[in-house]
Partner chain sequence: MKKDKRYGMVIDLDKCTGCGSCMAACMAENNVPFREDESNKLLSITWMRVYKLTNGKPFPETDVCYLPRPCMHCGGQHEGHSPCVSVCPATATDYSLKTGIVSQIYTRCFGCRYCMASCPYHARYFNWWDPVWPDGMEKYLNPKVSPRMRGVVEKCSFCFHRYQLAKEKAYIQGRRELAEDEYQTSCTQACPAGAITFGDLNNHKHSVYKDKKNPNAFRLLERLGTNPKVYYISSRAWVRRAGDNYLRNEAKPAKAVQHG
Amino acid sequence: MDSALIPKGVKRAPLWQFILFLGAPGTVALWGVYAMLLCWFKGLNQTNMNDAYGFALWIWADLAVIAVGGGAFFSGLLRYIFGKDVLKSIINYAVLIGFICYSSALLILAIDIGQPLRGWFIFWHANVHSMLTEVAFCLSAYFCVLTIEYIPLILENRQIDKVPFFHKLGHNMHEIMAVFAATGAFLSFFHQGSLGGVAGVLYGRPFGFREGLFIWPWTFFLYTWSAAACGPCFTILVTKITEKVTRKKLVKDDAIEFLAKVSGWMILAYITAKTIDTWYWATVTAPSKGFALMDFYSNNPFYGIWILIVEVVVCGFVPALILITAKGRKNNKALWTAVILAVVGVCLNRWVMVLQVLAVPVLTFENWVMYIPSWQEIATTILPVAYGIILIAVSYRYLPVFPHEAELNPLEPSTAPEPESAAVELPVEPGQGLIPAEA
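Let me have that sequence as a structure, single chain, the form predicted alone.
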């Protein structure tokens, strides 16, 4: 029965090995679910958040997965709106990764609000003056879009596709996928930007405060830009890890190279804008509020000046320069280095804009506020990682996530062509076989 569900023309591990593989992430997921239930039943006193850190590890993880999930909307934009057919072999996986990231973001928010049964208040009693309300609406709407984009992949399962209704439904959904890709790009632009805008309008937190264009601070555009630039790198990274685990070639090189090239130029443009923004903030905005640059950095290991150097130079310009060169993109080790640094860079940026913004003392009698997350926070933050591994494994086993997998792995036993018969055709004597004997 299990073999009948596996995509045609490809080989998968025996069922017992698959179940054994799911043991580790399944155990981690159960640990995370236990911590999540503690937070729901006992409240947010299970965390180490306090008056200084109302936004802590959860919100950093939330913003980080939303940023790296940006590869879904940007890849969809390139594939369906700009017609880049070269991405055909990776677009399904980009959608799957985006689906995991955004469902994880919503899960984290459901834990963070402390009372999930009142989550609907966000929509029914919306604060129309809050950017977080717009984030909640766009985030939920884009998750619905990703679900719609993921459904056709489910409908292509061998057994489901045999049902005429589901076969036609999947085909028709593919035909209008450009509409959902455009909608997703529109929604992503605003919720990514508004997440950055929240930090940019904090007058009481000069480290995050920025000048702006019309009603938007510069951080609005930098957040969207960084997600579109670094999100594809996360897609490439997860694809490469999947190929290592499965020991197969799953995506064509031209798709990886094209996505890496576009991402490289996007990162270079973003990190240049980020550098200009930081320089203006350090020399104009902060001094106008009575602060010097080093007032925002501490000698402790979490918030030292090193974090700025690592984010901008090591995880910004270095991966950008690697990815914009053909030699760098084609070198496997350099490509791995670049995509890892880019992902670390965007996550580090979210760490700074969530945690360091709150840690910096803004009054003369205040000191740096330190924060160590509780095990419940760590467990629920790791939960989406385990959940993502499980969903990727199940999707890879039972859904045609990689349309060119059989083509790229022609030597697999189940994909090899049937051998032609080696029998030699011999003349048949009268009276033998189907030729009647003469009277």
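Follow the form predicted alone with the form predicted in complex with its partner chain, if you could.
Only one chain is given; partner chains and other molecules are left out.
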């Protein structure tokens, strides 16, 4: 039915199946939207946040999606500025994932504030000293950049591309994409950094506070770095999942491998820097404020020292070491393990830098505070995931997201153009029966 919209040379499942597939994320999304409306109309009392946990699940989700969305700016940087053409195979998808992440972040922010109708005050009454102002400006600007980067892809839809104006527009936009990639990289550097600054500047919160360079605490740089390092892992992870779901090879191995390798070295460098930062913080910064390292961890199992070990060793050094070795990158299981660990690691980092910062008692006569999110918070946090799945599914179906898909999955001549036996039904193991592009 919608075959006219489907890119040329690729196979897609029948529409009914596609719609059925959208049912699950669609339902989840509706649940999320209901929760979102509750929060907007009834207020933030719908959450389990409180005066100790002014920031909670949402801000963590925000920071986490932006961190993992870092794959977009970093691959853009490599592709357009450093001219790594090998990434051509994955760059569209990286942009799409980034777009999803950033739009989700903005949506969550719109729910998270107590007075959503006043959200624009952040621009109108901007306080230049606030990291959040920097975040808001860069985030919005970068979201625009991502939109601009995403538009040419939409314009490549078979039907839209037929309109000469859109065709030309798309072409011209492609020409200047390097400019946007550079802008994006610049903006990302700052907003990833300023997100790191959010906790780092809290000099009243010794767990989060870091010294730094000029106005920027070390977390500023660590955040940018970790996003650049782990973002690509998320891009790889989502690509791998997409390949699993579609049971097709969609991206050339060299693209994945290249990204994995760069990521590996970035993570290694990042986690080394993070280790030094932690060391300095634990032995110099915190003690100067009267805190021993274990004051931040002891006392309750939830925020135990395990959290630091998991973040730095298990989800830091381990994936880094896997990814920097060719053997590790090429081993499918190891690669999966590494990218998952890296993504978990960066999310864990954002978790502690949001929630543990607030949980650690600072006044000597206060206690640790615990928090369990309400269903409304969980629903609205899952909402972006559902929304992401839907957007990916729709984009994948109608847009040439993977430029090498046709090449990697040549249509068998026998297959009818209106495929009854859709790709999803083919019991093809990923990688099996596919010709590697370079082979």
